[in-house]
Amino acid sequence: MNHAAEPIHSSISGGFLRHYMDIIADKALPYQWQVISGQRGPNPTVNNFRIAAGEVKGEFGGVPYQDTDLSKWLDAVGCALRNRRDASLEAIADAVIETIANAQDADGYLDTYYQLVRPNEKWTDPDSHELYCFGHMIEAGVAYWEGTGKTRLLEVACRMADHVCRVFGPEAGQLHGYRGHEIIEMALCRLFRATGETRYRDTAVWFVHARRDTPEQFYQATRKEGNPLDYGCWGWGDPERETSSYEHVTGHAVRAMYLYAGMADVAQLTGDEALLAHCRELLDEVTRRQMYITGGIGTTSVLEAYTYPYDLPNDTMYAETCASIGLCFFAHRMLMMQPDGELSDVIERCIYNILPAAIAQDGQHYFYVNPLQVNEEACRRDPLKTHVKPVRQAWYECACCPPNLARFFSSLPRYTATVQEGRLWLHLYAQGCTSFKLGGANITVAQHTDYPMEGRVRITVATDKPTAFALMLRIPGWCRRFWIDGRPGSSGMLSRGYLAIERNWSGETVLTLEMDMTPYMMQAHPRVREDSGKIVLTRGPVVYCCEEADNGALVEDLRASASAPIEQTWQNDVPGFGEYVGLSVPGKASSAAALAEERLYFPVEMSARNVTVKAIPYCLWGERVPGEMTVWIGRL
């Protein structure tokens, strides 16, 4: 069975993702470099690998894994400069490009922390982020040379690569373990398939097969003494009885996420069917029992980690921007080998809600952890929600999210369709266009909507000669009724969520896709204790929240009418979004009498007041004035 997606170039020209693909071009790189490069403020970023390149004197700054905000903004930059050329970002990328190459050791080794501050111990400390440096600046090589063409920093990759198939391996004189943080299997793949080198190949499986095989050499051997809980991939209790993320969801979300990413690449390349099956047995287990209905994962503060399924606290989750990305990166692993429109579902989930909420219209704030429910004096004041911010912020010190998103929004377009055994295969819904060569013809598939805004999506099919294909078009699980051209569909149509229009395809033809956009409420499985008696306002694919700009204080006081219809508002409040649906439905809050209650405990006969529940999407929370948020409210 071939699990390999064909050639296939997409675009995004217009709406809701576009939107925040220019606000990553246009707003956040610009700002990111200014940061990294120290003009606002003292970020010593880039300046370490001036100082590793001989440039300047200086000392090391910041933290050990400071090198990867560097390398994940240029990943983005090679990302964006592929969807639209910018001649002024380029050239200031292709200068620190070459102060990076300057920076190299000789062997390969490009880490400036350890450069820099511990040079006689590379490679000693299995708690490093040496990898993940290395990662990174692989992904970058790739993503640059893919954008412009240009291979400077691929090369640098192709050196740090070859370094670490050198070091790491089952051969006498290399290393047989090392934790450190995920990301070294995603890059060794990602870099075969740029350079079609199968030493970056064979060593990626390698540090798979490792750490299911002999994962104590990875972990446990360097298990801090008399600390049962690990901050790598292992997760709570006693570390006799335990198992490891590859065998289970648990231990630190990102590292989970990327982990697996990387297992999913590697039962790609070998077509290890077994591991294929288990990457999907992971990808159920946490989407179905421990995500949050805007897309997020991780539950606890604690070590950035899951604890057990079904615990989704609200107000003291994590959620890290960057945990929600890495299981974007491994859906769609998934998803380019097996199409079904489950994971299509979650990739769907994550860009409308959780991933835009966590950077401003302004490209210069941005959420680390995402929260469902905010009560700023909570989150000064109460030790346990301190890491939950009720603003967005300019910048952190652990600033993995903002560039990783800036990279996450510029790639995008690769998210909306594949080519997989002759059919064509959409699924996300974007205004823009997908071509690919298919049995000698040249074959165009143009999407004009404005999704999610709208349900409606006009497609053009244009080849220049006749040939026969399936066009699949995903039915997302949240559409309960759609339209083939006026046709009501139904659910027996449907394929793993898609719905197979198979035609010999001559000329220019045109369809329309109608999915019916009337809000609805969800409601959380019985064993979420946190959302007992709870609903959320949804509307297609958007999750919605209330604040306290609608709604006047206490917003989680609010119950909202589960018989009641959901009126829809155009509204346009947001300075730099446009247009968007706001929800409003009858509901009930406390009573003036209630409120004004002196004693902590009283009978329950005081009436509550009826009110007007308003919503907008979550994704735009924070953007108007601060206050007080909550995703579920109670239900009547």
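Let me have the form predicted in complex with a further copy of the same chain next, following on from the form predicted on its own.
Chain alone follows, minus partners and molecules.
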């Protein structure tokens, strides 16, 4: 198979996605630096490295994986600088990279928790976050090098990777497994791609194969007493469910996605078709059975885990921001090997719904858990929902999501297009440009669009010499009608969700893709019990929700008419966001008499109050007046 994607450079210069990239670059990254460097109140992250580097005296603070708040932030800075240079951000990063380099042990080890707190216990606890800390710093090293060309952090990363390659492997004297929190697999593959150093690839392959071939050995280490990750008190305790598995979708949602993304990397680097097919089964199991309509994954807060197929409660879920980022990592890697609109649909679902919802327009407030139904009283008074926050928070004690969002949004351009099999695949529509070489020609494909606010994409293909190739336009799974240059297309014209435009391109060619953005109602598979009899309003890839701000309290009481047309209104009431399309549809709600009932149960009301059900994009929930929200609403 020819699974390797060709070199390509894409940029996003405007529209919805650029808006979030700018929130990250202009607001979130400076804010996050202030937080992790302790300028906005006590935060130990950067200080831990300063202590480890000998720059200051003090004691380690925070959680055992505190280091990753900084490494993810540096990863994000690297990606952001690739999009747009920023001298002040770069100066801050350069300085802290020096500290990091000085904190590294001579043997390449770098994990300030172990260095400062448990120096004699390195690599003794298979449930530790050491490999997680190593992996994120390796990713940061590559990203910062890609964004700036500077190698200081890449060198740190290589020394860390070399250390991992010495410690782990099949040989006697090496460790043969380590559960912890996955990412090392992805990180080593990424470092191999950046450096060409085959031992990084080989160790990544070994990590994946060891799980596959000797899982007992890999998982055999027993959990230590008093380990900060001891979940014993949850009364769950089934190791099968706690740990990511090569075989099945199980365990902690983020960890599973990171493992599977790493497995996909290994499938690509080794050309392992069986592994690729297995990865696809795992992905389908997640996206066809265990994914919220917003792109959220992870059904339960208990171990932040999956439960069972079609179990998708809307109010007790976890749906952690990082899990959906991991899902994008995984789907993107699969897409690079096997273009398939279903994979792009998954990424689109995440990047227009759960992921932008997880960050406020001010870049300084975040959701970690992303509910589909929320009311403040439940978050406060129902112990099964205390993990759900009804408004975005300024920071979290476990702050994995904010910097992870920053690095993900900053890296969005690489998700837009790939060159594979001699074709250019356009996966995402966004104002911007993709340039690549093909058959000796320098080609650019520019997109002019306000997608997903509008369905029109003007594509300009420019080549410096005539070249025959197929432009593969993704027609999203949600799209029921589309036109190319005004001529209607049909699903019969698509191959795996892509429309091939085969031409001998020369000079500049303009094409127009128009996707029908008429709003529509979606339902869930009948096996999703929580959504029985309910619908979601959608428009293009954008999932809508009903807020108290527009509908009054008790949004779960709304029932929308499934047969009435959905009205669209341009609204501009979310400061910082600009105009967006609001939706409304006629519906019913309980009568005033029913609401005034003293009785808890009474004969069914045959009449009801006429209402207009109003909805806004889910990603904007909680941006106006805080209050109740629901994605799923009753249907008439």
